[in-house]
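What follows is one chain in structure tokens, specifically the form predicted alone.
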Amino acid sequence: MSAPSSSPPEPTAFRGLMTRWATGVAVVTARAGGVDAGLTVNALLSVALAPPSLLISLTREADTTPIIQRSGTFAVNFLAADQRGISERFAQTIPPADKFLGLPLHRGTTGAALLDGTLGAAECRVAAWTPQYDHVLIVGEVVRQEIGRDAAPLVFFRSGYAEASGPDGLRLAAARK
């Protein structure tokens, strides 16, 4: 282990040192005045059990931002180890409406969408919002929720995607140069 610093960590070091915690990986969407949007999350946490509630953390730029704090309401939706494809879709700085484009998806009781195959989803009412930084944390009271299918999760490590290995196992992804 390196000694500490006496100054603050650059953000690319930190960001280094962030790539060491294993995150699972979420999409989150929102809807307000008939437009959709959504981004790939690992920023997530439950909160409480009672009421049930989560935190998400997004940049003030993401286009979804807008849309959750309009709508006052967003849903999580909690991908499988065979979704990376939609991860990688909605990480991308593309129109909205094109991250939606083809896939196979539900509206829940707040009009968001909610993707279909996932491990389940989470809708939420937005119960708190704190600009920290250049992000904003927004902690949702859960308002319903679905149980997806029973699948291995897709998990993010060292700016990798984990392999699974059968509904019970993952390999993480090796250490990039």
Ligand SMILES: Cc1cc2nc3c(=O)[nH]c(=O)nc-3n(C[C@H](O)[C@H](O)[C@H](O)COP(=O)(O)O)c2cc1C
Second form
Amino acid sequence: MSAPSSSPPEPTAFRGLMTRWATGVAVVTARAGGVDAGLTVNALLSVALAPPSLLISLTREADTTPIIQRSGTFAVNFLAADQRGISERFAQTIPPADKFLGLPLHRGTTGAALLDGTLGAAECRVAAWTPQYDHVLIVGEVVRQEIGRDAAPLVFFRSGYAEASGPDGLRLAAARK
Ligand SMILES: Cc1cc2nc3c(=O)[nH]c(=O)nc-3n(C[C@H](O)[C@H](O)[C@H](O)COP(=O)(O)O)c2cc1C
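Since the one above is the form predicted alone, can you give the form predicted together with the named molecule too?
In what comes next, the whole complex appears, and the chain from above leads the way.
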């Protein structure tokens, strides 16, 4: 472990620390004015069980952020290990419509895209919108949920995707770029 410092870390050093926090991976989608948008996220946590609610942290620069603001709703799609390509696609800076090309999906009550083959999905109504630094903290109240496949999760750790293996699909091997 490196020596503790009394001063705040530089942003890149802090990013290095946070790479040591393993997370799942989700795609957040939204639809407004007939336009679909979506992005890959791992800044996601549940807030409360009653009401069922979760929080995402989105950069203000993401194309998806204003679409969520306009629609007042969004969906969170929890990715399975075999959906790494979807994660990579939704993390690209490409026209939002291109992200959905040929992707099997369905719609629930909010109109946001629900990707097929995920571990599950939550459709949310925006309950709180809090600008913080260059991000927006968005609390969503879950208006509808789907439980999906019983499959291994896609995991992100140390700037790469970790492999989930083993009979339960939950044993993590070293990250492979
Ligand atoms: C594993 C992973 C996790 C990410 N998590 C977030 C996140 O929590 N919040 C965020 O704003 N961007 C996150 N990103 C970056 C966005 O996916 C990326 O900026 C995307 O291009 C934004 O798309 P958009 O501009 O079409 O909305 C993440 C990227 C990856 C690969």
